[in-house]
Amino acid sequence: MIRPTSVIAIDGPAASGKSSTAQLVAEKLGFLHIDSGSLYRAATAAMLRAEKDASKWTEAAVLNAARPVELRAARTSFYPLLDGRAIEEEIRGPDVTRNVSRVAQMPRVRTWVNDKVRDAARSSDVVVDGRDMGTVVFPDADLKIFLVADSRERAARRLRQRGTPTSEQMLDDETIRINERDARDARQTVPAADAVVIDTTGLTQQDQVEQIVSLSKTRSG
């Protein structure tokens, strides 16, 4: 008898540490990681190649541009490819970051992303992160986690990720951007009723990973 695959869904707002934590949890458990946000970014990158002026973007145009995007498993994660090529650096660039929220709010694009994530999870045990993984995509996930953190702490993390010197003014500006992003994404960023909420403001990443791994082992044991 084939054992059904296991799913751990990790949701939360921007810069709450979802993807990096999910990656480490997957490695600890021997699962594969799926960053659903990378698909929205890949679709955004594809659309930017076709049309730089985001005000002209339509849902149909984004879906058409995203047709060459696929998810492929490599070692511990699924990665998006565009025209068969890795695009990690491109999808993390500032142009994609500025415009990905616009794409993520398009209902048919959300359906396209969710279908690709579900397809990937059919063949592997996965840790998947996003905004509505535990509510819409995997309502029957084995474990649902919702990460939260103070917006200023999330802004500081985002600036540290960029690896450039920062000032209080830069931190203030990034906090404003984080709060604006939260407002745009509010409808999709809601914890499932049975999710375990973890406030990561005062936690190290190792603390977060250990908590989730422990919860997973308790649920499966």
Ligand code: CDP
Second form
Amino acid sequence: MIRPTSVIAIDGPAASGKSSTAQLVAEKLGFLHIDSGSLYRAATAAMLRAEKDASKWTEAAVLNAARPVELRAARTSFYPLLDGRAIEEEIRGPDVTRNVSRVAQMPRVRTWVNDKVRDAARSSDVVVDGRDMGTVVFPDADLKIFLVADSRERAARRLRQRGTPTSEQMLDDETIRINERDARDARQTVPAADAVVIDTTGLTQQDQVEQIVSLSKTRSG
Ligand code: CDP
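Given the form predicted on its own above, what does the protein look like in the form predicted together with the named molecule?
Starting with the chain above, the whole complex follows.
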């Protein structure tokens, strides 16, 4: 069956710039952006509201807590709602970030996210970002990108994104946290055989956005 919509899949490890790049690529192409990580984060936030002690979490409890999560389309992207409300700030907080990889290991939670993402992609051209968009969720995506960057550079970007003053110690700590999350997410963070791997360590965001937009034009032309 021919898929009626186009899909660009952007995968990569923690803080590799997937989401911000995917958003800008989507805006340039007139596609909608879907951040699959935002759904893992929303499920984690919902579970945290129900039970703070993550050692007690079961797959069934997470799926139950995540039931009121929906993915809503806005002008340029989809975003998650919990009980009908936007939860952007809550899902980017340290409690969610610390616990999200645990939730992302649960196979039925992965199916729940994948179904929601595929559903959203049915009605519009999309740029999706995550870990396994090009391998598991959209194996026949029109273009697959895998972004990599040195972990210290990724830590520096994450800290800059927060916009607060930072020290060498904070950079060391953030690098450790990113390396730990990489290790926990390693299983689902593998480039597809046909992905274009882009090392963004020395690139500006504009460079990487332009590279992807031009690759997508070559593919569709
Ligand atoms: O903060 P970062 O950009 O690295 O991550 P994210 O895209 O917001 O995803 C948060 C977490 O969700 C990751 O650490 C993974 O554990 C999980 N995730 C996943 O397993 N598969 C995806 N397709 C997307 C996210």
